[in-house]
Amino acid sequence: MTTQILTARMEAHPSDSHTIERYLDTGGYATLKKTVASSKREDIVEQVKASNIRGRGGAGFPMGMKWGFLAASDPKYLVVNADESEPGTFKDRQLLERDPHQLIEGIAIASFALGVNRAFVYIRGEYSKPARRLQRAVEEAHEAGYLGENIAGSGFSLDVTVHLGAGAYICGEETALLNSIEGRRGEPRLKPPFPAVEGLYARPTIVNNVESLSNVPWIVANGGEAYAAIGPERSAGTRMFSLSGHVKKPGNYEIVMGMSWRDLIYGIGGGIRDDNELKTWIPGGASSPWLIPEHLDTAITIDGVVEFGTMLGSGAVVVMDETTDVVAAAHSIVRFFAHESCGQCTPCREGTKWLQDILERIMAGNGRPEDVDLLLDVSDNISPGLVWPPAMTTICPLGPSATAPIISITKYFLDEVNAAIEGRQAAVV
């Protein structure tokens, strides 16, 4: 199956889609005209539960749950994460560069059904050109009469604030981007209180991904339960995958959700580069555990991976070919997530450290036959039974996130971490 919500307009138009005479001319803003107009509010709350769309960041929570918990009081906000600061991930990036008016009118429309009149898009420090192309779209919707001041005639008003971040992983948690925006350290709180009771400036806040919003125009356009018939039922409508590393065909593609890993990873990637074996890939981010070519025909489902103890987390998928020391490849993600930790949790601050140091120690050479144990015995200490979901002893789930590679290879690989250590003795000696 191969229906396009998210990309139709950038493929039929691939020169000029993020403008605003583009957008119009493809039927642009005419839900929001018609939303703001006749419908009542939660209606369009109603739809979106119906539609059964599952967040895009990472959890895969549902939307239109979400949406139910957000406290009544006034004011209250709408947060667009646009951080995307996951490894391998860029498919948000395409949204905010080629069509960055479907997700305004998402914004604009999820403002209406909230009772909202302030929104913020956070978006990571390094998106430049997106941050511009954003920029200039809100300020021609604002010029179109569909942001500020009673929209479309309907008495309903909107401001849309964007954002740019510093650069920082930790950032793309909703409650540091919360701290962010506020001026504070990008640190997690601890919660509850969830955001949709006490968020941005300890108001009521829905914090939700640039891909989740961007299908709002056509949920609500179409109705929620047209989106709940795309796709599987607990993993509805499709979905954006940024898939990378040793493929041929690399590159953002947007899928029905059920489709086989086989089939994005042969079929629309084209195959393994150079024609060799598949070895592992990582499903949704560097914070998932890895997948092996068993695993090649299961459904991509947001439940189905739970199954085999991982997720599809932030939709980058990065495959790995016959040629990659998995050691180096776990090492490689364990550094990033040591790098990036706030530093705020003692288990995440002292435990990727460690693990960063022993994984170095095997690459050099000196690993010991017991550093296997003890890359689980640190990992265990960040997140406890090493399960997935993962159990926590810190306040999010960067530190978790960081034991996902050494699950992985001491679950798959274990021959090939322990010839590590044994080889690289061999060759000291």
Second form
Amino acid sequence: MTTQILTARMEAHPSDSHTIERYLDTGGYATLKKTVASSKREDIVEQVKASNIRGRGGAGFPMGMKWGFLAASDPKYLVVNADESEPGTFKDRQLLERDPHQLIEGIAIASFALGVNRAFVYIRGEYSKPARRLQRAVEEAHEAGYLGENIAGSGFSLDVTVHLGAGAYICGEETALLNSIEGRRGEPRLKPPFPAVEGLYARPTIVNNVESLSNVPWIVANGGEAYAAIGPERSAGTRMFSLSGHVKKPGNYEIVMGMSWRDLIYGIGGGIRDDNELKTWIPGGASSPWLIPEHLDTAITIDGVVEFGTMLGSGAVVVMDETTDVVAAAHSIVRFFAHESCGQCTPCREGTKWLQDILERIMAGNGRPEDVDLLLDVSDNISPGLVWPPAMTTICPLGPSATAPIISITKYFLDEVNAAIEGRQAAVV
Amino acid sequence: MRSMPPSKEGRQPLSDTKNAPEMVNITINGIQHEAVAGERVIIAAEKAGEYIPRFCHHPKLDPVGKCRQCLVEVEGPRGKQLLPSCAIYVTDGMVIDTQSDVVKKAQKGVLEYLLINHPLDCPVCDKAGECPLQDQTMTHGPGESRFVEAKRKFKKPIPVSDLVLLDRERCILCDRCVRVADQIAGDPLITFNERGNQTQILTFPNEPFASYFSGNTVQVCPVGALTSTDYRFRARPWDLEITPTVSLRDTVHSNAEINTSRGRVIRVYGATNDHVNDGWLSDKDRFSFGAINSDERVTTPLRKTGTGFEEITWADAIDTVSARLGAMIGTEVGSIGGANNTNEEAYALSKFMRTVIGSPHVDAQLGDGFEPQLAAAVIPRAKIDDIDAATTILVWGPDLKERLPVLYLRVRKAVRNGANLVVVAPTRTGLDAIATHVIRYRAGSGQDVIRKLANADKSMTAILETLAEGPVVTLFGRTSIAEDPRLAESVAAYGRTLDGAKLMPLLQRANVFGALDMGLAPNLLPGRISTTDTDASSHIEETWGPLPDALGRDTAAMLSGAVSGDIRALILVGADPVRDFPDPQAAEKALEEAEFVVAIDAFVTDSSRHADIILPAALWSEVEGTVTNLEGRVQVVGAALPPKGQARSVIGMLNDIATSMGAELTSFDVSVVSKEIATVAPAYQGITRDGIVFTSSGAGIVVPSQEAEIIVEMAPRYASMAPDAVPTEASGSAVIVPAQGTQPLGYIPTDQAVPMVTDRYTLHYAPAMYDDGVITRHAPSIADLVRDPTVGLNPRDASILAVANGSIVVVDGSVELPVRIDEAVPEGSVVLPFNHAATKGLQAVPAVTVEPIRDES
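Coords for the form predicted together with the partner chain, given the form predicted on its own:
Below: every chain and molecule of the assembly, starting with the one above.
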């Protein structure tokens, strides 16, 4: 908990950590200057590979390996995924709002390493303050010579375009995001081709998350090995968690992975509101299946939670206490995914809405005994086998995400679901 | 820079290409198969006998993998994975399972999903009986629905175009219509709207789905979501009788099927012949059939009276015609037309005129085409498939989108697959948006462009670099009826000099190429024989008897002969020279002056109303026979119905007239006439209707099929034509539009440019797809789609004339129309719609006056 990479500056200088003056004053852009002046591109990529950092957007794909897939042909693009829309996730917002230059330096170093001269930041449409802050920071960086032509006299040039989304969760999916930048409907593309081969405007493109790139200046300044040494082996580095729900101290916390869920929820989070009983929690955003108190003393690692059929995802931990109606909670999430489905592929378009309809019917007191099996089979037709990581009949993982709460409530709270179906008072206080 | 996204799959290998596709081994359901590398798995599986259910997959459209019906399991590094077989491609060693429990469950699940919100109103749905959703539910689907919730509701139906209605409740969002409109037609005017469960197909606000190809969306729709206004609720598919045929709305001869029910044509559908139309039709091909059922058809023979026409019997009509014609010397009789008929009918007419009447005056063209030998026997002649294989395509002729729309689709497809395209025309054409280079020139000054190309003028450097990338297919024809037909000859001559040259002549009327091949031209005999070729004509005389010695007159000479008295009788065969001949007044005068006029026609037209006798003619769908398209492909048209009323095939009526005149013409049996053609006409040697039906697997046969050298001998004049033989009376100058997407540079005056005369504008006078043609006018579905006419003027000329958009001007002192100011009109030119009710009577002269109407008040 003492290691702070991403949030040190904003914690030390809460009033002006977003300004270029404060950023420079605290050593900012030194790594970029040094990098463009004297580093070899391949060495930077090697440092990132050595850091073992895994993507912080949700999928947890090793960032260095992704960089290695980038096709050689020019022009290529770097796209920063700042479309943070997963319910419960608000970490990138803080990084954008409070330390935009850290991200810009990360973008610039990454672009240098990847041979990119044009980067795009696709930022969630509702994030108006972060977008303003970032836009201002891009302008400041331009004026100071850290972006634009011939950065720090190195001959390396980079332009950064800040692009606002328009309120579609699906545009956080990297290929839907690319379509959106191109002015098309926000629909995920068929893969292959992957963006690293054919991405934005059909050019080789790397799409990285805000938090992932914000780590890059530290990694390059301190070396990949130093980063890899933080935390467990396959969950290296610190990580931002957005803690919300029925905890006493909700908020964003930068932690070193490997700590237990109990330490996060009861330690950092201060425990459950009103000292109620913990019922369940969502470990990695609305897309992730839930955990229950028996998992409290397990370690928070990217691979570890897979054992329990879930993921760390975007680092959104939503805590629910004993007063929670799990059917209503599941419905809230399913409704979200049904609403956000892009509608292009059948199982997601039809299946998510069907799940929503069934849950609403149950909540209205019209449940039928066969509804549990129906919920599970409708889910199974979106995500065959209901396994983790999910299999898909869909184009992208949005549809399977909607099955996460169904899986969770039927696995851990079947009695409560049946009670709701039978019209009995749910077993909650 | 092009606005069109390239095809995702690139150029498809042609079956006759030298580069045979690479074959690889794949395993489907445990059995090894050979498959074409890079082919979609769904297609490879189908070839191997494994039909995978599907909705969004269409072999002519880029895959989207949206419906998820075709999911299969493919073995990969991380085990078996469910993948859409329409969107993955065969690689060596691929292991595919189309039958596993996981696959079966996924497919069944998808079908259930598609059905939960589908109205299941099959009993009142036009698609029922030919519906992929219905069929696949039968074979793969669940028997019962577990869906007890409320179904999705939309207002329905809503019109998406003048011809197409949309029922969003039936729609399964397969994206086929959107892709057809975007990828095939280039009209991206319909799209997905909203999202999730509310996703629906819609047009853009205030932008109707105005596409010449909208009917194809109805045909590719896998459910009853898209219906055409003229077929809705008219029939059930199992009641339809289907007659294979080709469309005769232009010279492409797109393959089609005629659907009849209870003695009426009620639908025309595209049929797939990849050598011709890929299954697509233009809306004109598809929605013109209303004219067949028109109450205004001439259904009995008519005789002119003082006040109009009276119905007479066929016997009376035949007697009158034979008596009147028999009383004249052969060379006093001429026949105009025949392009709307089958080869057999055209042959009968050609033989009737030359042997029974003894006249060489026959012409299937109406002064609106070009030199018949060039049209019939240009070498080396391009097939439609050659457009696919070309590196560069040069189009210098009619606006393909308006006049030969399915050929326009073919050129689009080639460009989408990477071909270069150079478009030369006086004004904007439908292809400009996807062209590599566009050359615009002042109407009438095309020879100047040729001279610059042939002399490698500096202004042409970039274009010449493109034209140097062969093989080059040149599509040539008249850009406008006011254009000198010799320009087309020059374009052909220039096209011949290009690398890997192949040439495609662009005439537009129905079976005009077949008519020319049957000798319906003053200087041609059946089988592309020149009348001056004594060896070949003596072969024809063996069957026909002696041919007339005199030189034949073309339509213009026949019409002038009728005025001077040299021609006493005219036979109009489905021809309307008053509307189609460049000088309508001259045509009308000729018909008034001629002693005797017979019109073989289905309607009383501006021309046939001058006839002494009208013989009711059968129309397309009522006669069978063969026809020949613009590449020389002979295909079969079918008779779906008996001719309306007492209408008849031309063969029958000419046989009767011949008999009445004491002569013998030919058989009444189309198959026998076809065999006679195969004997008499060299280029058609061995090509019979029955042979095509039984041997060509529906593809037709391109003539000449065996002796290609016939053509070489046939057209010495063009074989020797070099660029320096190009006529030189050009004037004006070219405008080069560097690339699409940018504004034209504007008129560039050069020292060769003729001085602008302020009161004369060179005329560009071309019809749009929906014109005032007799069939279009009588087809209710499309008759109202004729665009409002305008006078297109360049902004500079408009400012000189002090007119604005919408100002009324008088053209040539006769036609009053509103002005449309358009950068794409060259300076000094004026653009008018030909064959439009508003320009009726305006002569197609090289230059016209344009005068603003001054407000006198």
